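One chain is shown next in structure tokens, namely the form predicted on its own.
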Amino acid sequence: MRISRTWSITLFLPFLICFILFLVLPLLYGLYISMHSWSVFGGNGGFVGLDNYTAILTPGNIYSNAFYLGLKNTLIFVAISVIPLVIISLGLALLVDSIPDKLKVYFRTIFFISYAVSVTAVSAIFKWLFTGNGGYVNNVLNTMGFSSINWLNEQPYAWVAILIATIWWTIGFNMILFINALDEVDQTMYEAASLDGANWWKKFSYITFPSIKGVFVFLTIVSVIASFNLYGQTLLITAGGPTQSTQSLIMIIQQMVFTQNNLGVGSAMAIVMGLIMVIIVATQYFYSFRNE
């Protein structure tokens, strides 16, 4: 069926309007604010050029100290979370894909249902699980003869608690996309590989992974972006502690805007954070497809 140019524009226009209203204009407005001395209650205090960027990037002042602390903590979380989020979800997808079709729908629902839970509920559950005094995990450890661990007030246990909560909460989304990609793999290739005597690992290496590589790269990029946006879990489970070691860059920006009433510096931090994310994601994409 051929669609006329008028219909094409009509169907595309709502998405274009939403893209401009909710992405382009806020980005340009944030860039404008970042070049001004701006407070939430006092409004625009005048053009300052790149002073806000200089303040957060030049070491030795409170703005740069806060920015680099939040950036370091965020990068730590990105480094420890992306691989488990992708690999574990792929493993679950392969496991679910291997069971009979009639049972797949139930396991898809079981694993995906956690993704529908709000971050507030997830954080409340895992804060109770990992509470040092009387928490469920420590009770289990004590029953098994181990001593209690101060999960939420000592490193690296605080990161472990946040990581487990994040994996449990978000892994269903990645798993569903992997399952859909696995459903699209040509089954005749597996049959041919079986006739040639290929084992499971060779089938995965030469058939499965090349067929789902696009989804794998996409989910890796999405996981990096999601991990950069770490906020709710650290705010509600550890409150940024112990000693600000889990205070993410989003938390720093939120405090800069609403606690210190400095919208200009907060916007500059958000713009720099966005640029760092673009560089990392573009590098990922380039190295993933450089041989194709």
Second form
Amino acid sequence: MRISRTWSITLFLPFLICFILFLVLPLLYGLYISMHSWSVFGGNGGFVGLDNYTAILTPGNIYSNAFYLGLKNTLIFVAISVIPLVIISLGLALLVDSIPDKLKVYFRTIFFISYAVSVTAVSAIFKWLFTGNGGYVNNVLNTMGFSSINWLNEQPYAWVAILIATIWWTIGFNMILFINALDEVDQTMYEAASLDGANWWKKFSYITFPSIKGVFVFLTIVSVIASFNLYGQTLLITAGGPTQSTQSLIMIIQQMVFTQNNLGVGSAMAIVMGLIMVIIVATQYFYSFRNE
Amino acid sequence: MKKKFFLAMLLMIAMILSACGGGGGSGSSGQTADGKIVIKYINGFTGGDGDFMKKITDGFNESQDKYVVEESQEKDHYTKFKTGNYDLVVIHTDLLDTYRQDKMIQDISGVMETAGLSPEDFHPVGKDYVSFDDGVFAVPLDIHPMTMFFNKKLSPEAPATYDDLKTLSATLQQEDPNMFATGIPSAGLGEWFIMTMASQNGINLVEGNHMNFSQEKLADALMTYNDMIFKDKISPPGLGLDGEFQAFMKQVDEGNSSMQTATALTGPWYYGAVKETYGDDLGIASVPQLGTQPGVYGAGHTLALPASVQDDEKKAGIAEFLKYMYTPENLLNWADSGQAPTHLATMELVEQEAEKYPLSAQNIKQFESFKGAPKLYQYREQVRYVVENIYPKVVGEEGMTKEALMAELESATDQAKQVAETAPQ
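Can I get the form predicted in complex with its partner chain as well, since the one above is the form predicted on its own?
Next comes the full complex, and the chain you just saw is listed first.
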């Protein structure tokens, strides 16, 4: 079916307008603000060039201390979260894909439903579960004869708690995309491989993974971006502690803008954070497809 | 066809742009359909106290045919206030100087005068907070100092000193090793614990325009909390965010490893929850003296006039609302929530009916030894490093040394100086 040029423009234009209004213009405006001394309430205090960038990138002042602390914490979370988020969701998708069709729908729903829960509720649940003094997890550990762990006030346990909460909360989205990708794999290739005597791992390596590689790379990139945006869980479960070790870059930017009233420095931090994300994602993309 | 297409496009763009704009509701010059002038009032009373403030605003609205107060109770009301359009805002005492210097609020003395109020109508702890060289920048509402709740079943008398707490802990632990006299949290009320200790040791932390934490006396004083946890076993270790309250609410049963405390040094906003759990077994008292002199830290609420409010009609409406709110019989609703009003006439009524307003009456007694946040630009940011980084180490690291603490306190002072320098010139 051919769609006329007029219709294709008509259908595309709303997206283009939204893209410009909600992405391009705010980005350009953010760039503009980052080069000014700007207060949320007081407005523009004048052009300062690259001073805000110099302040956050030159070590030894309050802005750079906060920026590097937030960046370090965020990179730690990206490093520990992306692999489990992708691998566990792939594992679940393979499991769900291997069960009878009648049961699939139930398991898809069960795993996906957590994605529909708000971050506030997720955080409240996991804060209660991991509370050091009499929390559910510690009570289970005690019952099994293990001693309590100070989950939320000691590292690395605080990261473990946030990681488990994040995986439980977001795994359903990745899993559904993997399941859809697995549904598209040509079943005749598995039949041919079975005739050739290929085992499960060989089928996965030579048929399944190459067929879903595009989705795999996409989800890895999306997971990196999502992990960079860590905010609600650390704010509500650990409040950035213990000793500021789970204070994410977004939390720092929020403090800079709304507590310190410094929209200029906050915007500069957001722009630098965006650039770092672009570099990481572009590198990932390049390495994922360099052989093609 | 082309004409239709462009008309459709125009309509679509107009719809998107109209969806992007507006959203502010009735603006600062808003009126209701029946011609009443709207006063947009924002506060952060999302806990149990919100219902009591609502009683006051509802009462005012029922009494009025000219003005209507639209109250918004928001969890993070400061962010909403900065990005919205409001006529009256509740500001904590420790933020007043910052909001004044950033020109977000204006001198409210004219409105107070119209309402028949003067700073002299308030207890000095409230009056001093709102009075600056260039005017009166808010109307004092309450002071909420650190309070002690105690479980009368575990501690029939309120412990009043460090030694009392030590004895209580030893007695309780003979019964059950998981019971303690009190709980020192690692986060949440960290600032209150630090500043109460400074106050009880007579330490002045203000130097010029910034906080000076690098003082040997402060290091010694803060080490008291380390001793309370690791040496004298007055508090269990590793109590997390709001751990002082959580541990007070726990019940130690057989086979349960939860730590329970007999007292909680905490904020009065937990009054509703502890009252519900303990009923007649709940005791309320002043915080014990852990240092060399009496002293207690806390915060307070004030009502401020946003700088954007210029309309005289609106100001007259705000004055009318203040006049209603600060009628002692009406402000008693606020005392009913557990908050301690600083309005002298209302304080008198609270003291007369201390049994009806036990928490409020108890906290009014603490006004004499109350020492709140100093008037400094970005005070909260100046103390952030100490509260979020140093305090958790003091209460979390067994074997923490004074030398290590002093090095950290010097970093904290350096950060506080830098924050102070960001003040508008």
